[in-house]
Every structure is written in structure tokens, then in C-alpha cells.
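Below sits a lone chain in C-alpha cells, taken as the form predicted on its own.
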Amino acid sequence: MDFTSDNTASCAPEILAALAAANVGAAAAYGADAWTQRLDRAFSEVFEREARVFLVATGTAANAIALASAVPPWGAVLCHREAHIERDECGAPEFYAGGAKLILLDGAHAKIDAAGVEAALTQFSGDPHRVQPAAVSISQASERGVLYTPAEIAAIAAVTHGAGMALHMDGARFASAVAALGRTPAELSWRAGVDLLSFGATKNGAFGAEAIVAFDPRYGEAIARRRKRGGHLLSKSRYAAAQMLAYLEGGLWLKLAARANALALGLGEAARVHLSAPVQTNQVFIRPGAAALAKLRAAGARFYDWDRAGGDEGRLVVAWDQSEADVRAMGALLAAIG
């Protein structure tokens, strides 16, 4: 029973059918080949409007690119301390943006929201002594599985744009955030404000593909030069490019989604008196208490400690190709904590 991180999932049918598609013959390298050439115009389909594309290898290198393209050297990124880009990418945030420092803000289940950002907004001037605050980062979902809805989106976006700064959204699970909410991929984008989104696919059913959606053409060539500059300008760039087009065809990335994050609200039901956040996506959090985890452990369970090894909370993830019976084994177990 292996809920540790959908990070462990397996390809995707479709998604494998295409990378074969694609392995026929030779293809342009670096970006022009058909299948890369399609990606705007396929992107700006599912978001009803104009957006560029990149895409890079890693979901780190979306956050890291996507931000640098937005924050000189002596700027900040206002982020949740518990972001993905302060917890789990070791400074490459930093590192490609030159130095840029990371201003950590609190909020419930890893939210942070415009009353937030406009106070900690307060504490910056033009004084050369300080960093200069140039962008704000959200993660949909956020790093405990709660969703954004399109005003909250909207009400950062409003202070954010205000200051001047540019509003990135780390999408890793965006697919669960559109398949839960039932909300259009636009309005949970750029229609509340988000300028930059990173745009995952591996957690979701690719091989290896993530992308960089750019809603203002003014990062794009800055995200273009800093993309290749850092190493992410992939060579044979069809393959992941016809991995993503078959993601977005036919609403794959939706239907994927949308089964993880059915099995996860099973999982939330049977643990629902140990429920650290609500389960609204794919992942569910609980704190039962280390004994009890200890035992679920014991009894065949695999998941991740949450904040810190050894403590009394852990975190499931409910990957696209979860065993059914996997579920209902751990769901059992869950029920049977007390």
C-alpha cells in the first residue's frame, strides 16, 4: 500500500502510445519539430488564450526559470513557508534568479492570502539596504492538498499587481486543483491574475514533462534565455512535448486527476477524526499521533512523515493508478486507528 507521492506513479497509456508515435524517424532538435511547434497553440486552447510555452525537465526548474524570469537579483519572491520553493527545491529559486531571497509568509493548510501579502508589503521601502519585493508565489493545490478558489486568486493578485510584482503559481497538481474545483483551467489562471504558471504533468501520468506557461509575453524571453542558460533546453524536445499534447487531449489530464482525487476523499471519509486539512484533491493529511502511525506502518502502509521524521502527522498521496484494492485496504486500516 504505497501512498508516499504520485511522483511514484507509472506513464499513462496515451501518454506511452504517443512518445512511440513519436519515436519514428528523425525530428528537429531543440524546439523544432512539429510536436514542440504545436504547444502554443494546443495550451492556448485549454486556457482560451495566447500563452507561450517552455518546457524543462523538472517541475523545480518551472518554479526556478519561471521566477527568475520575473526577479532580478536583489528582488523577493513572497511565498508560504511551507511552498514547495522554500521546502523542497534547495535554493534553486535563488540560485537562478541570481540571489533573490524568499519572504515567507504564515497561513492556514499552506495558504497565504492578500491580507498577508499586504502587510508584509508594508515592511519594504526603496531603501538600497533591502531586497526588493518582485513576485508572488502560490501553489495550486497547496502543499497540504487545499485549493485556491478564483476570488482568493483574484484578492492576491489585485495586491500583487498593485505593487507592481508579477503573481507565479506552482501547478505540480494543478490537474487536481481544475478536475476538484470544476472550475475552467482560465479562470483558475490567468482570468484571477496569475501571470506565470508552472504546469505539471509527471505527477499525473507523463513519463517526464512540465512545462512553463507564460500568460504575459513580457517574461518570455527572458524564460527562453534563462531556460537554456540553466540547462533545460531539451535537445529531443518532441518527447516531451508529445507526452503534453496527449496530457491536454481529450481532457486525459482531467480524467487522471480526477480518479486520484475520488480515491483521496475515500481515504479523507475513513480518516475524517484525524484529519490535519481538508482533502480536496489528491492528498490527505493526518495526525493520529506516532504510535498510531507506527502501526499503519506495521500493517503494510508506506507514506511520508509530515514537517518532520519521526512526528506524529503523515501525509497519503493517492496517485492516478492506485490500486482500488489499495485503498480500500489502507481505508480499513485508517477506520481501524479509532
Second form
Number of protein chains: 4
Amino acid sequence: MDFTSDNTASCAPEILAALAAANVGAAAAYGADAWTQRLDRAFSEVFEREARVFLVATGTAANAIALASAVPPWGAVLCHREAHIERDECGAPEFYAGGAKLILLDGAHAKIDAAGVEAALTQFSGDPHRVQPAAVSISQASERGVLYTPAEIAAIAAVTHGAGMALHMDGARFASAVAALGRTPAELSWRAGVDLLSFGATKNGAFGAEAIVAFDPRYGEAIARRRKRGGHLLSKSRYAAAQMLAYLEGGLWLKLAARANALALGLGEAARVHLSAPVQTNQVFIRPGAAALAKLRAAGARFYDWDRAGGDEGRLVVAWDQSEADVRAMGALLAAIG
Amino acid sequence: MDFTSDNTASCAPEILAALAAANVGAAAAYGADAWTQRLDRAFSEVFEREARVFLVATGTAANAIALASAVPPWGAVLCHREAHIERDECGAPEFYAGGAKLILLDGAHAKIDAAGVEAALTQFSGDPHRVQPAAVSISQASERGVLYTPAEIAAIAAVTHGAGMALHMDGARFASAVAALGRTPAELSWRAGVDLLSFGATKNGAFGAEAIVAFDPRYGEAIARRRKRGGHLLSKSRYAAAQMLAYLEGGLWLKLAARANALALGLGEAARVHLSAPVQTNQVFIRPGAAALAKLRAAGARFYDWDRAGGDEGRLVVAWDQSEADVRAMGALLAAIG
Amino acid sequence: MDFTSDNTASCAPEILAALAAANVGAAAAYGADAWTQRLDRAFSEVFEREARVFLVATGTAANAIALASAVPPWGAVLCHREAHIERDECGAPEFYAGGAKLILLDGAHAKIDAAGVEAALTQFSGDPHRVQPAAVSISQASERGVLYTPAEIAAIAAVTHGAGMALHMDGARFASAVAALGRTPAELSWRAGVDLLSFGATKNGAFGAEAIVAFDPRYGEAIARRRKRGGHLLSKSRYAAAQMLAYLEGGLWLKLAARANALALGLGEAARVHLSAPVQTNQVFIRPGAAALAKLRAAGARFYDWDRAGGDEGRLVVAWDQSEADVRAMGALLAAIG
Amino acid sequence: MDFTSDNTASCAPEILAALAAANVGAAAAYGADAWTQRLDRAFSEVFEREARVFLVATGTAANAIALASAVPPWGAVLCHREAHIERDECGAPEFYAGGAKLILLDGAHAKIDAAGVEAALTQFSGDPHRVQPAAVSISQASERGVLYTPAEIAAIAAVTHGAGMALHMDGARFASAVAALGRTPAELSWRAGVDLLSFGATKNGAFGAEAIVAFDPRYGEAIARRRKRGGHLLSKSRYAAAQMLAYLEGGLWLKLAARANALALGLGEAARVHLSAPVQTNQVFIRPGAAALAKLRAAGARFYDWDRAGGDEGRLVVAWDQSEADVRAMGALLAAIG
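Mind sharing the form predicted together with a further copy of the same chain? What's above is the form predicted on its own.
Whole complex next, starting from this chain.
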């Protein structure tokens, strides 16, 4: 019963098939191929707005390059203290942005809010000795699997844009959010004020396909250049593009995400009182105490500790391809720790 | 007849099969999977020496991260004026190395030599106002498809190491070199003094699989960290690793490269007097004049201009999957401009 | 009554005289002059240990270059949340260190302690996805004018070195600390475990003279190179060196600092119950409420608000050349707010 | 007889006097003082145009910060192969600009021309794999003491601006140029198309005072921020500003430069046939052969070798305070090698 991460999952057969289908004859290099050329339109349809799409190899690259396109070296990115860009990217945003700074905000379930952004801004206000806030970054779903509503995003966007900043969304699990909220991709992104979206497919069934979606064309030049300099302009771009097209086609991305969400919801019900965050997507956070965590592991469950200091919180991630048997067994274990 | 690049080629069926075979169940993320864990040993066997292997998404990333691990921000990399790291990576080495400098050397057929390195070094010698040479980078095969012999590499390595520098080899087409020279991978790398090798598979039959091979473990920490910060630590590393393992297995890499080399050799014979560089690998450089180039294109041949100033030189690249019909037709065209 | 900063102070006559005295004839450029050549010895005598000294133009440059010499781009500096390097240098450490991160610790009076460092370290422990702690930086005196005892420094140093990190001290007001504590420069630096010291003279009577003092020679090359690249290798270095020599000569630095400390102590006694930090050096922090601060200003006192969120805290800095009349008048005002 | 550099010179008594005069009482920190506040107007008068002036500690800082304000990390600076920014700044421009590249052009006497810029541009033209030319930098006077006429600058500016690039002038010896050409500062800078000027005073009589003059206000924010992050925002800015004001006042800068130019001209006449560059400012380049250079040194002359490979070229720099006796003696020596 492996619930360590959706990064351990396999790749969806539809995506493997698309890869194989793309493997025919020669195709122009560096994104001039037919698959990559279809991406902008495919995303524009899904998002109901013209957008520019830039493939990169990882979500870390998507986040760092997107942010660096909006943040000068003397800029700052406001984000949650537990954000992936702060905790799990070994300083990639600082590297790509030439030494910019992350300003850490608090908030329940790894979410920030408009008031928190506003409060943080008061410390800077043009001070020549301090970095200048230039972007806000939120994760949808959050690092604890919890969602921002369109209204919450819009409120953050209002403060963000009011201060001349850009709003970035880390959507490594954007599919989980769209599937869970029953709102359109547009409502959860640019209509709510998102300027730059890191759009992930890898955790949800691709081999390795991530994209930066720029809703404002002015970021295009910087993204394209930083992508090249970062070593993320793929020579055989067709294969990543084919994955992404298959991922979007016929709503595969939402089908896969919805399944994982539903299974996680079941686990959440089994875990009940031990939940340390509401289960809204494919992640289940529990804090039943260290002894109970040990017991779960002894019974064969695999998952990560979450609260890094304490050791008494665990995170269970349901992958798109998680077996129902696994989920049932895990549910039984959770119910038993009562 | 598309001879623009080996980046336009498809992926070898053996590699596609390996990818599909790896797509079974869960596997640990970020390189802790069984495939990635086998890489160090697989490369150590091929290179007859313990080596550490780091997968990255592109050859640009491999070059930039490898160099940055050996060159401080105030350092310099000596390379040929036409090197890929100088001309085709949009400043990736400078970016990863924090603003280091490339020092450009001349030499026939995009090769440098020991004397050229030695001469360049005399300009620096500890001057506190100048950057400090820290690495030499050579491309095997060179940007003009020409090869360094083990003795030539060893001579460069002697000067390089004598000055306390590291020797890097851009091996985007290392397979072509090994196949052509009939020397072992070891003889063409660490035995001749290479410290860091960018080992490419993408141009020669992979979807997208490149690696940094570090023959000296002291570079490991910096490479691992810079790879992560560059967004090149793949979450589902098994798929890139599976490609690389299939590429090496049973000598597939050399078989594919040898075929392309042989076909290119045939083209070279057809082009005879118009060759602007000896044909030693899978690239054919011709300088028959602008009119002749136009004629070739009118007859359906596709290839890039090479001599960027003049417009009278063309580069034909034979890919691993180039059809024999294409090569025959191209050969006939070349013979006809005679 | 200007108590805004010791940066507003004039320059000591002894230092002006030294500058004038150095202004005779030609002197070798870039630090090869006789004044700069005497610096290492002068500092080594003051610090009772061989040290290498690097002049730079500002304290920000001293801090950033010193830290960058000990911290790789993927490294982190642990410091107090209110540290100058975090709040007042517009990201200079991140810039010089190629995108490193500052990890913010809490602690009374802008001081951190060994336990705080130890607790922060537990979050990192080799995680490949996170930056790696590489240095600890403390300010002596702290940003609130409070001092670290040698024992406190040594305790921090033990944890710092135990984790393979370097200990940096921001000594923009090191003179104030030495004068106040009655301990030797050695006891407050390398004997307590400090590896790198930013040694300031500007706030305490120089025109503009700051130095990085490296007690460990292994940092020398990186400091020298980063100083040059940062544009801080002064062509006419003799003039900065002459200031620094005059500053140290005959204990001028301690005499000037002691005077300011003593006057501040008097202000602290006048402010009594309103002190928000103990007065140990030349800074007085008061929190008498916003109305009282306004009253002080109405009476002619000039000083900065400190607690940036609240607006109810003020900082009074006594400069080396503060007039006794000013201090008496200010003392009377403080006493009057009751 | 020390002719090694104008960096070895002393400081002009007028400037020392101004420093002493500024040393009275408190003055606002970080450039809010009365002296610094007068700078913009003082320069605007000298240059007959509104300009923003940013003091920094060195010419290297001025060049690097100015260029970084106009060049993105993926940009390139076109300059002469012997430019100070290429040879003598240890990669400072690459550091400040986040890994940009310098593209080296040739040209007699360390000058480039419009045709050279135009030719270099043809290699780039939007190629996504190459850095993008973003600025041209020329030195006035050149590294070999030779001058650009207003018409030459304007021709370069036309190509530069036509390609959307900025024109930077390294004016470490701008005073020498203005004094020699008999043209106004305006004619030699913005009227000829210069956007950013590094304006030096240190080599020509100041202790240490350099400035970036921005003729286009759009560069202001980037310069201010990069200056702060580089550690070049001086806390006691009044002292550098006072130097600069005294330097400009009453044309002192031109008087000092004119004297040195005139003396150098005399040396040039003495050296006659051995000149390796025309003597137009305060530098004299001779190539009388290695034996003759040795003879000059044996007779007491001190100067640097210039042609770094050969060792047969020498550079004599006449400082603003060079004694006439020295110049006479040197002239006699030069005449004697005839």
C-alpha cells in the first residue's frame, strides 16, 4: 500500500499510446513540430482564452521560470511558508530570478489569503533598502491538498494587482482542483486574476510533462529565454507535447484526477477525527499521533511524515492509478486506529 | 529528404519498448527507483570505471550543470569559437555558473588543441583583474563532426590539468565518436583525461535522455544540487533511466550511431570536392557555393546553412533512422553538383 | 536633536588628518600601496591572530561578500528575522551568493541563540529538495543594540561548526560591542568561534571604510574574487586603508565608541520604563506609545520608528560626535514622558 | 618616474578641501544629504540636459551596474576585445547582469565602429538559441587612449538604437576626452546617442568617486536597485558627492585632465616612431622592442607592459599630478631610444 506520492505513479495508457503514435518519422526540432504547434490552441480552448504555453521538464522548472519572468532580482515573491517553491525546490526560484527573495506568509492548510498579502506589503512600501514585492504565488491545490475558491483567488489577485504585482499559481495538481471544485479552468485561473500558471501533468498520469501557461503575452519573451538558458527547451519537443495533448484530449486529465479525488475522499471518511486538514483533493493528512502512524506502517502502509518537526503527522497521497484494493485496505487500517 | 538535424529523428523501437516496460506499477520518485539506481553501474561497466551519472532533460542542461560544478563565478571556460556552449545555448553556462566567462579559441573543424589552450592561458596567469581559467570544454564529435583522437584529448588534458583546470567533454554525439573511432568509451574519456562528460542519447534514438557522467566524485554534490535548482531532477526518473539503460544495452547506442556514420560517409564520398570538413561521423559539411546550395534545396533537400556569415556552406546531418532511399537520393544530388 | 542614525555623523578629525597625510605623491594602485599592505598586520595585532583583511565600500558589501565566500548558491544563511542582511540590504547576500536563501530565526532583542540554530537545522538534514544550511550570521551589537557574550557566541559557534557551517559576524558596530563588554576583540570573534567578521568603521567616525576580516585563510580567494567582481577593489585603496589604520591606531575606535555608549546609557536611564530593549551600546529603543513619540518629535527630537508594523516604537542612535547638549536635551524630553 | 597608472596619483587639493568642508555636523544618510541632492542638478548643467546620477565606489561598479540595467541575463554586450569590461573587471558585468555575455569586436586602437557592430549583429537576429545583443559599450577615451569623435559615436549609436540596443560609454577617463577634443560633454555623450555614461573622477584627482549618469530615466529604478544590492549605496554619501561637486566646480576636472593630456603629448613627440597608438589623451603607447623597454626601466622608468602576448609594448600614463621634472626626464629617455 504505497501512498507516498503521486510521483510514484505510472503513466496513463492513453498517454503512452500518444507517445508511440508521435514516434513516426522526422519532426522539426525545438518546438517547431506539429504537436508543439498545436499546444497553444489546445490550451486556449481548455482555458477559453488565448494563452502561450511553454513546456518544461519539471514543475520546479515551471515555477522558477514563470516567477523569474515576473520578478526582478531585487524582487520578492510572497507565498505560504509551506509552499513547494520554498520547501522543495532547493532555491530554484532564487536561482532563476537572480537572487530574489521569498517572503513567507502563514495561513491554515497551507493557504494564504488577501489580508495576509496586504499585511505583508505594508513592510516594504518602496523602502530602498528592502527587496520589492513583485509576485504572489499560490498553490492550487495547496501543499495540504486544500483548495482556493475562485472568490478567494480573486481577492488575492485584487491585492496583488493593486500593488503592481503578478499572480502566479503553482498548479502541479491543477487537475485535482478543477475536478474537485466543478469550476472551469478559466474560473480557477485567469478569470480570477491568475497571470501565470504552472500546469502539471506528471503527477496525474504523464511520463514527464509540465507547462507554463502565460495568460499575458508580455511574459513570453522572458519565459522563452529563461527556459532556453535553463536547459528546458526540448530538442524533441513533440514527445512532451504529445503527452500534453493526450492529457487534455477528451478530458482525460479531469477523469484521472476525479478518480483519485474520490478515492481520497473515502480514505478521509475512514480517517475521520484524525484528519489534520480537510480532504478536498487526492491528499489525506492525518495526525493520529506517532504511535498510530507506526502501527499503520507496521501493517504495510507506506506514506511520508509531514509535520517535519513533530513526526506525528502523516500524508497519504492517492495516485491516479491507485488500486481500489489498496484504498480499501488502507481505509480499513485508518478506521481501525479509531 | 530531411537532413536538418538528428534532433528531428524519431525514437528507436527498443527504447520505446523499454519505456513501456517500465510503465508498470509504482516506483520511487526522484531517482530512488530501480531503473535510475542501476544507471551508475551500467555506465561504470560501459566506461570500465566507477562513475556517477546524473540524468537531465537536455544536452544544454548537461553541459551547463557539468561546467558550473567545476567553474566558480569568477572562472572561465576555454572552448572553440563554434562550440555549442558558446553558440547554441543562449548563455546557459554563464547562467548556471553565476556569470562565468567563455574564452573562445580557434582551430580547424571546430577543434581546439593543446597549444591553443596553452597560449590562451598565458593571458591570465593569476591576474586579479581577470577571470580565472577553470575548465576546458571540447566537443566529441566537434560541431563540424570531426573527432579528437585519444592522443589529442590527452594532450589537451595535460595542459588543462597542469593549470589546475577540469576537462569537460560535450558528448551530445559521443556515440558517433565511439562508433567511428573504434576506441573504447574509456579511451575516449577518462583514460584520456576527461573529468566530466555530457553523454547524449536524444540525438541518437532516445525520446529525451541526457546524462552528466562524473568520473571524479568530488563534482557530485555540486552537480546534484545544481541539477535540482535548475529543475532537472525528474520526479518520475524511471522513464528517463529506462531509456538510457535500453540505449546502452547490447550496444544499441553504437549500432545506431554506426549506421548513421556509415550513411554519412557515403554522402561524403558523393560530395567529394565540396566537403568543407572531413566526414568522420554523421555530419557532412559542404561548401559548393550559394547557387549549388539553392539547387539542392530546389531538388527537395532540406538542411541548414552553416557558415553563418557567408551563406555558402551547408550542413547535412544523417539521423539514426534516416532512410536509405533518402541517402541515396541525396547522394545522387550531391554527385550531380560536382 | 538628530538621533536618526550613526550614519549621519561626521568623520573624526584624526581620520580626516590621516587621509590628508596619505595624500602625498604616487602610491601603487589596487591595494599594493603601503597603507593597505599594513592592514593585515594592524588587524592581526588588534585581534591577536593572523588575519586577512579586505576593504570594501559598505557594510552591505562586507556582509554579502563574506557570506558568499562561505555559502554555495544552494546554501542557506541562518540569521535573526530582523538582521540587517535580511531587512536592509535589498537582497545583497542572495545576489552575491548566486541565489542562496536566508532562514529567519526568532529571539529577543534581535539575537539568536544556539538552541534556535539547532532547532532550525533539524528541518534540513540533507534533504535533496531543500537548500543546505552553510552559515550562521549574527550581528554584534544586534539590530537592537544588544550584545552577545563570548559564551553565547561560543555556544552558537559550537552548533554552527558541528553542522559544518561557518560563523559570520556582522560587526557594523563591532567597536560598540568591544567598548561595552570590556572583552578583547579576539574574545568576541575568533576565540569564540567567529570565522568571518564584517568590521565597520563608517558608523563610528570614518568617511567610508569597512572591512572583511577572514580568520580562516581558506576564504581568501573567494573574497578577493567576489570583491573584484562586485566592484569593491578600490583603485586608490590607500585612502580607505589610511582611514582604517587611523581608526585602529591608539584605540581611537574604542574611544569613540565608548563615548557614544556612555551617552546612550544616560538616555536609557532617562527613558526608564519605556525601554523596549536593554541599553548596552549606542542605541536606545523605546516604546512609550505613538502619542508620546509624536510629542518627542514635536519637541524637536528626530529619530526613526522601529517596530514597523505598530508605529509605537522608536530608535534613538547616539553617534560618536553627538553633542552633550543634544543628549541632555533629549534626556530631559525622555524623562518628561514619564 | 612612475608612469604605471593614473590610479597611483594623489588627490587634488581642491577635492581634499571639499571633503574637509563637508565634514561638519550631521547629514542625512544614504544620499538624502544636501551634497548628493545637488548632484543631479550639477551634472544636468554640465551635460545641458536632465540626468540622473548614481554614485558608486569604482569604475567597475559603474560599468557593471549601468550595463546590467540595460541588458537582460540572456543579453549580450558588444564591445572591443580590449575593453576594460572584458579584460580588467574579472567578470563584473556578467555577474551584475546575471550571466550575460560579452561579444568581442576588433578595431584599431581599441576602438570599435558602426560597421563592426552591424556585422556582429547579423550573427544573432532573433535566434532562440543565442544570446540577444542588448547593449554596445565603448570607452572614451579607449583603452589605448584614443578618442571617438561625436560623428563616430553617432554612427555607432544609429546602429545600436536601430537594433533596439542601448549605448553605454565607459568614461573612466571622460575628462581626458572632453579636454582633448574641445567638444562639450553633451556633444560627446547624449547628443551623440549615449544612453548611459560611467563618469570617472578617481583617475583624475578624486579619492574615489565614480558615477553612473543615466540620460534616460527609465534606467533609474534598475540602477538604484542594483547599486544597493551590489553594496554601492554609500551610507555617508555626502563625502563622495562633495568630491564630485568639487571635481566639476569651475571646470576643475577639465583643467586637471588638460594638464595631463598636454604632458602626454610631449612624451608622444619624444617617442615619435615608437608610438603604437596616436597620443590623444594622457596615455602613451610605445612599441620600441623588448630591449628598449628594458633599457627604459633600467634608467628608472616605471610603466606596464601592454601587449600581453608579446612583451614588447609599453604603456605610459601621465597622471594629473605628474611632475614636470618626471615628464622631462622621461621625454629625454624616450628621445634617446630613437
